[in-house]
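What follows is a single chain, given as structure tokens, in the form predicted alone.
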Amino acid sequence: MTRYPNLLAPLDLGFTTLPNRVLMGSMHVGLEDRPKNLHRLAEFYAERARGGVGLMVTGGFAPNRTGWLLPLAGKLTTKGEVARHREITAAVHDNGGRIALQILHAGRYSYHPFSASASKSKSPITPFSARAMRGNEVRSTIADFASAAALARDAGYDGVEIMGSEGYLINQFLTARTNRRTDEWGGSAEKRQRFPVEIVRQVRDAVGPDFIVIYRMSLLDLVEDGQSWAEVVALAKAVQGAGTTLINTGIGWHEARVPTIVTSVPRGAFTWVTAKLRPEVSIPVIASNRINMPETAEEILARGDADMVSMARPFLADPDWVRKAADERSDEINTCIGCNQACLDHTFAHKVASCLVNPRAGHETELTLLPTRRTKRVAVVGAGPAGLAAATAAAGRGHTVELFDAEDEIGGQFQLARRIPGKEEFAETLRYYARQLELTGVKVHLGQTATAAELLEGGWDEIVLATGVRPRPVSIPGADRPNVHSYADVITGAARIGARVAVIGAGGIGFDVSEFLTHAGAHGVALDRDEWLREWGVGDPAVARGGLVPPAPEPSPRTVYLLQRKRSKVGAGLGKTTGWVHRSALKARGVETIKGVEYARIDDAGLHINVMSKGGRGSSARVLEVDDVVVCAGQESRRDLLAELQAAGVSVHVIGGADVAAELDAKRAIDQGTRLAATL
């Protein structure tokens, strides 16, 4: 018996059987676009194959140059490229896995000047305008999809996924918003659907009957003038008839103003849409988006929402996800927390994608944690993300490690992050590290402030200082008043906050505190799916095209002002793929953001400020009549032990916030801790 009978059940596709119901969804990790990186990509997939996933889908490869995401991006159009791809498929098959190649034409989402789409248009997320495809070019593009599929089969892939969602070219053909054609490829829903249906039909003809063809289908466009539900159902039936093996769920265009995969999206938030489609077709359908733990996946399958589940980033976080679930070790899974910081943010910055909680992702060939040849005694001071990563990775290599922290629980700044509405997932990382401390045998000393003298007496071979940060005070007259609080005291509940609040500092912490203050409790709508859907305006696509309805957020229990000294855009330093979500959420809850602020004083009347004019040539005085002021003006590194240890000549390493405290950066902290452990 298993705790996950539906998740681990085989899936019979007729000509082949998948070993379980887990699909590793497509991710562009930045290794697809240069031949020199394909060996790294092969090892990336091989490690996930060893982890037991039923079927993997690659990042997108273009069927022709017009479809490139970027100039010289990955494509599959020649026999020479086929030979290089065999390194990937061989690595996967040698490790017991199966893999499909995703064929993706970017359309107007291309970052190059010769992009093309159904009609002439420009997307709001790319700098180039796309020209309209000519009729013969539409037909040749369909043939290019079929050719790419045939080449994929020659390269040893077990199938292909046709990318028909997220606002890429096929999606652009399907909606009147981007398809204004009046020829055989536009003018009605039936004509707009001819493009994807012909692609599937010709792909099936090119690859034969015993090859997996997945159609990635947009079930909710979440944009104005998106597809109606009747159109979605008609398309699903049409692509099934054209030869599709599996339908994979796609949610939202990239330009949609509804978040779909960030951490504040509830787990399995969109599986109800897959459940709505499933009775309409007779082939298996796959649920996707914010599925990150076996319990969630099992519930989705047991409920009948889908026949299979797709997870992408959870396999960045933990390549052994399926194996651990099968072995009843789900408490050992390194859970994807949906932060986007090292995956999508890296992708959009044209870097290799990795993972905040697993920096080895995308770097499997160079960041290795091999057993040590010489066991050392290692002391790690500080049980925040950096210290936890260093301690568990070093102990996992065979070192004898002891971990010290003055607090009574592990986690450091993650103990604050997990209390922010929408960041509850951060608690999973602490659960993971707590289990790893047990498994690797790290001796943990909590509630114990380590002194330099004690560390020197311990005779350690290596000392790691991961002592973190302390909030930076502000030098504003009145900052010592009892109604002025540090962000830590507010988040932990040590400070009681009134109905009107000013937040000083609009970095990541300032946004988090504002989110915390604008919810009725410490945990607001973040984990309530229905409340979340109402807040962001997601409704039944049978009632509203594309599933887009007017948002109805819960009102904030407080009036909040978010202030910053800089005159730049408030929140400009937030993540590229998540910053807009935070800004939109606070705007919806009535938070007033003020930039170009000079802080004059705090007194009984409130917070006195001077606000620079837009031109920067003057300022105006203003009094914010607030009950409380919360200081989020940055941090200072804790390095109290460093000088004495260095003077004694011991081997000491400084990582995480103790190294750099410019802004809380768990991505850098965990990466530093892991890489240090690899060298000890």
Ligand code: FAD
The other form holds:
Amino acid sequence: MTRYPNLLAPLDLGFTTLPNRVLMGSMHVGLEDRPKNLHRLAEFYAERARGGVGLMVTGGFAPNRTGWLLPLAGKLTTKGEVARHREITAAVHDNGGRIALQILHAGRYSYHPFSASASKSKSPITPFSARAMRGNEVRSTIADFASAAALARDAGYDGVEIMGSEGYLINQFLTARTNRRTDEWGGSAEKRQRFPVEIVRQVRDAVGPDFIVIYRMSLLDLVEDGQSWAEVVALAKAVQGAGTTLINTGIGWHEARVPTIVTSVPRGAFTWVTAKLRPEVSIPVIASNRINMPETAEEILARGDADMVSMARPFLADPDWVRKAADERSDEINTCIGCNQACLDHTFAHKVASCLVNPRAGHETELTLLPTRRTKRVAVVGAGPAGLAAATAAAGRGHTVELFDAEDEIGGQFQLARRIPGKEEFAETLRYYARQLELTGVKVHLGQTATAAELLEGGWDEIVLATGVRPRPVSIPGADRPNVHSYADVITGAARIGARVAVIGAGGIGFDVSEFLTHAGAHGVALDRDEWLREWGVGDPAVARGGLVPPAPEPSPRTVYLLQRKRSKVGAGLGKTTGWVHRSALKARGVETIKGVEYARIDDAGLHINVMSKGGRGSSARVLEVDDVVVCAGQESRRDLLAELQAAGVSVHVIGGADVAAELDAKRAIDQGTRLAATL
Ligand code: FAD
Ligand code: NAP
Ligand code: SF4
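We have the form predicted alone; now please give the form predicted together with the ligand.
Next comes the full complex, and the chain you just saw is listed first.
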């Protein structure tokens, strides 16, 4: 008897049966767009097929050039492309998997000057204006979807997913927000829906009855003038009638100002919307967004919210997710923590997507951790992300590894990160590594500060210094007062903080500390879903179009000032796809951000600052009457042991924050640790 009977139950689609209820959702990994990368892409999917996922969906391929997301993006329009795709489908089928190709027309989300949409318009997130499609172009675009689907079948795919959510072309036809047409494709909800319904009908005609057609549907647009719930239900029924096999859930247009997948979104936050649609149709529906562990997925299915669950990023983090769940090894799953740092942030920077907790993702053919031919004795000093990655990867290859940390628990700075409200998921990475240490047989010494002399005595073949960072002190007069604290003391609760606080330094940690200080509740407990929905203004789409209602954030228990010396926008250096969420959250809780600050002194009156004027020519003095000051002024490398070890001539490697503190993040720390282990 399995712990996940619903998750692991087969799903009979009539002409084929999926082995379980897990869909690997579409992800553009950046290997789709160049023929030379298709081999890497094939290996990426093959590894996930071996991991047992029921059905995978590729990243989006355009049905024609106008639909490209970027110039020269992946498309499926020619026989030559079909031949290249066969490498992908063969790799998946050879490894027991199934795969559907996603057909995506970007419409006004295209990053090229010849983009087209339902009406002439420009999206708030792309630089180019889209022209309005003429009637015959609408018809030819529908035919292009059908042609791409037929070519997908030729290429060996098991199905297609028609991308009808996240604000792409199909959404642009569906709402009055972007469709102002007066011909047969606009003017009423029924006419606006004709475009997707005709696409599904022609796709089904082109592929025959025994081929999976998924329609990814926007259930909550989360933008003004989005679809009403009655329109969503009518569309679901219509696409079912036109030949859809499965309806997948899409939440929010890309231009929506409500986060839908970042780590602070509670797990399964949107499955209630899928549950609302399910009784309206007779085909299986798929829930999505922030589902990352088997327990969550099983609950969703057991509750009857959906027939399947879709997860995308969790398969970057762990290709063996399904197999581990099926083998009762869910404690071995490397959990997606929703950080977006190596996946979506890479995609937006036009880099190959990977994963912060699994640097092999997207690099399967190049970053291999083969068994070693010569076992070495390896000492790793520091059990932060860098040391944990190095120790477990080296031991996994067969080396004899011992890991030392001065603290009583593993994790380094991640022990602080996981205490930030909205970052509770980071604890999963530490659970994963704790289990990997056991599985790979690393001998762990906690509460033990390693010295150079001890390390030299140990006679190690390799010594890895992953000793991380220490907070950078500031040299402001009064910084030695008892009401001036380091971020670590604040987050661990060692320092008690009053009602008015100034935070010095507005990097990632300054933002996190401000988040911590503006939350009243218990820390380390997942955020309450209903409270989160109220905070971001998400409501019942049957009451409010697109599910948008006025936000009602919980008031902050403290007055918080967040300061930086630079004159650039506060928070400009945060993640591309997550920074806006942090900035909006603090704004909603009344945090005052001040840039262009010069710190004068701290005394009984508070923190004295001079604030540069907008033009930068003058400055004005200001006293922030605060009870406490928290210093988040970056970090410095801890590499006290290095010189002595080097002088002794032993083989020593420095990774993570100990190597370079500036712009350090766990992505670099884990990547560096893993890559070093691959070479030992
Ligand atoms: P550390 O995590 O600093 O670990 C070093 C370890 O070495 C420590 O455990 C220390 O005790 C040990 N050590 C040092 N000297 C010795 C010695 N002589 N003997 C034995 N042990 C020793 N990064 C992100 O990528 N994304 C985020 O969202 C994010 N959020 C963060 C939020 C907060 C509040 C904080 C504080 C950090 C956050 N970070 C985040 C940064 C991330 O945690 C660090 O980049 C990462 O932990 C650095 O890893 P590391 O292994 O190099 O060093
Ligand atoms: P950081 O990003 O380097 O920010 C340090 C801040 O302190 C800056 O605002 C800097 O701005 C200020 N500062 C630097 N030296 C100072 C000094 N001597 N006196 C006063 N202010 C000073 O470092 P961090 O916030 O400590 O974050 C460390 C790393 O953790 C980051 O690189 C980040 O990638 C990672 N992290 C990421 C996230 C995330 O959400 N992705 C969250 C937390 C941490 P001014 O010089 O302009 O004042
Ligand atoms: Fe998940 Fe972060 Fe990895 Fe992306 S980079 S897959 S969000 S853990």
